[in-house]
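Here's a solo chain for you in structure tokens, the form predicted on its own.
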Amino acid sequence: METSIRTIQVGMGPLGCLMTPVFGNKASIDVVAAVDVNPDIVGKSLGDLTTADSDVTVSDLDTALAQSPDVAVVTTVSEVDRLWPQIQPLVAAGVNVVSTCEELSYPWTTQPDLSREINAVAREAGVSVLGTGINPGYLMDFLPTVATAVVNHVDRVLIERIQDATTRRLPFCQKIGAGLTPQAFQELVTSGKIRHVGLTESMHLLAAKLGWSLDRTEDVVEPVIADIPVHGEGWTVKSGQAAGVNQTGRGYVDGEEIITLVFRAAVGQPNPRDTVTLSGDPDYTVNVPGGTHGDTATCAIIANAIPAIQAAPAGLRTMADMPPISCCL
């Protein structure tokens, strides 16, 4: 068997801790270090923090880099301008980066100058940088591009991700505003604290892959209001409160809406599903009844991306130009 890929984890919050056992079950991945700035967990082992059988302790970045990693998995922030100072030392040290940073999934259109900088530094260092996850990174951008392979012509794309958030992590339920009054929800929307980060990037990734140049995009965030009480473990959403978020992204070419992304995540949401509807020649629909569990799938795609990013050409990569990612051992 080939040597395992020496991997470090940067960010040991809830998502990072969920990933550790998944990495531990992959013969191709060897987690050799973990990094976090939280003083409450620095010095603790991954075995203490997760269900993984690991005596690797959480440390600082310099200590982790001393382990000569091949790949860093970074699960810290959603904004690429905040991420770049965190990963720049990794790139400079010759470490490939896979991150769940939503804006990193396709920053070429929204932040072209920073994208060019990341790409140049990564190419000079001979490493690759990839932002991916289940969404953005797969369900609402990459998967639809794959679905278009069996049609002759695409006129319009509708993508719907409808989730019952009852089983998701508490930070996710809080992020979608479950339990807030409509007024409190709207205040957080106005301040930018409630939104699914990545819809705009997904639209631009999809458009780039299909050869479309979008005139403009829009992103509308609204509450899903509970019409009956919804109960979970230790929490209740009352009738009339926000059960979650409904966010619609629209992309236009020559004034016509040709990309529509509907992201709805709410506790107690009926009929969860992931659906891609292509209008064209011929019309084509891909549907996943029940939807895709975000946490489980995110851990899987990040783990499976580790061998792919190590083998990818140097530079800032996206799922639109990566070698195919498949389940690794």
The other form holds:
Protein chains: 2
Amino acid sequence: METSIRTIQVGMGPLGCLMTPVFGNKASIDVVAAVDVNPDIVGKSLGDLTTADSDVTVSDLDTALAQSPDVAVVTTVSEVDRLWPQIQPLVAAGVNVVSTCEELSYPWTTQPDLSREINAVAREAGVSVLGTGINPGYLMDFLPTVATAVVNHVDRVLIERIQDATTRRLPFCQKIGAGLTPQAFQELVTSGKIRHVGLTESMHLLAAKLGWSLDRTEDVVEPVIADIPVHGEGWTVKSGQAAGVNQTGRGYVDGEEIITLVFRAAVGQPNPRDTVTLSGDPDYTVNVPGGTHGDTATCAIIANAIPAIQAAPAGLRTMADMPPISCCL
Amino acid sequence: METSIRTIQVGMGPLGCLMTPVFGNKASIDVVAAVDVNPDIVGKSLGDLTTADSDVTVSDLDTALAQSPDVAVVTTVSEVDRLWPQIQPLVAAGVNVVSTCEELSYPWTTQPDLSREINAVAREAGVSVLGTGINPGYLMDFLPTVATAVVNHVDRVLIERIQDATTRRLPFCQKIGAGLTPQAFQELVTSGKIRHVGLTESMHLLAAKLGWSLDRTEDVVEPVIADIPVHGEGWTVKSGQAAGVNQTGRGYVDGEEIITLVFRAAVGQPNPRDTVTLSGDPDYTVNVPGGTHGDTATCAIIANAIPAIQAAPAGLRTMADMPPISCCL
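Form predicted on its own done, so how does the form predicted in complex with another copy of the chain look?
Starting with the chain above, the whole complex follows.
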């Protein structure tokens, strides 16, 4: 049997803890250390913190690096300028990095200087760095670019991620603002508490891969307003209240909207799905009926990225410029 | 503007002639020569042979090589052992190759020695060689591996390509055996005249990318029998006659069928589509409603592969081990 990949987890928050058992089910992945800055969990075992069977204990970074890891999975922050000081010691130590940091999925357009620095340090160390996940990282950027391979010309890209929260429990419904008045919803938008990070990065990846030069992008968060009451498990959304969130990314060339990303998570949504619609020569549609479960798919793609990033050419990678990730054993 | 890619076409049969105008619409591609062995077309211009506006004339290979091409598009044969003597002089001369040769899409399992030879010669020459197309090359191999990225575990892969020929004209219906008696259909199967090449290669690519070791594969061609009469433009298929072809690829591990590819082209088929269904943790479905037009998409993916193969690492490449192709300008 091939040697499994010595992996460390950096960031044992909710997402990191969801990933540990996924990694534990992969013969190709061996979690050899875990890192967090929260003193409440340092010293605890991954077996205590997660559903995985693991006696690895949460430590500091130096202790983790002493385990000679091949790959680090970093689930800490959304901003690449906050991420870089966290991963720079890993990269310098020759550890490949996969991160859920949304801005890392395509930082070249919004943060070119920092991207060049990450790329240079990674190449110097002979390792690769990738930001991925389900969104950004797959549904609204990678999958659409893959769909464009079979058409002659693309005029316009529309991507819709429609999630129906009706069967979800209260915490998720609260997270998406369901049950709020429009005013209360708007206050959470203004304070940045309801906002999905990554639409801008997805648009820039798409544009770069298609050779498009965007004049500008927009990222607008609005409530979906319920027009009839919706009842779920332990909650009710009344008519006129927010049923959830609708976030729209728009990319323009010469004043024309040629990229539209619709991210909607709300109760009472019919026909949940992920859909890529290319308008061009010819038109082309790729659909995931029922949609893609965010947490499950994010854990899966990060796990599956571990062998891929170890094999990828050194440097700051994106999903568009390395061999495609597939399910690993 | 970036310099366009100096491209030659080798093989000016029906598919090659369909591609020329597609290449002509791409600013990134410049067709600088064309090659064929048919004395009836040598010396004719691509403008005469195709709908493209081009005064490039069909010549022999040496004349084409004198144009210092970057990439050759080769649309000649389906068998990689027949292809290699044709492309070896191109590779040795430092020309990257993209071919519709079905067996080239994944020759590593069925022809490992030849694959190693192609890989070695290509690496020595610093160029890359790729077999692609819509099927094999995309729908039944590449797209499914891409879909597996977002699941934790795959138990079984089912891929269905269902084409409805009802609106197609007589030559296509004849090609798929529509209107034949079951006996006459079987005779064409036995003589190899009704057969799609590539299901085996698609299964081997899938298996290799998923880390599966197949015991054996099957590739079975059968008629679809019409249960009611079907009428089209200039033809009628009676009840009991062949409505078209159903070809099934099956891949087994430990006696269990874990890959199933269904390729069906017949008149009277409801719900034409290309569908990838993964059974696993979780199940996952990707669907192309209406399906993908074979000729159009093949021309598109070959055109879009030209910049991709020029940028790819040297060697014998497959769709699974190079950065994904997307629509080029």
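We call the rigid core the largest set of C-alpha positions that still match within 1.5 Å between the two forms. As the structure is a computational prediction, the values presented were derived from the model and not from experiment. Positions refer to the first chain, counted from 1.
Remark: with the core as the superposition reference, the CA shift of Gln241 between these two forms reaches 2 Å or more.
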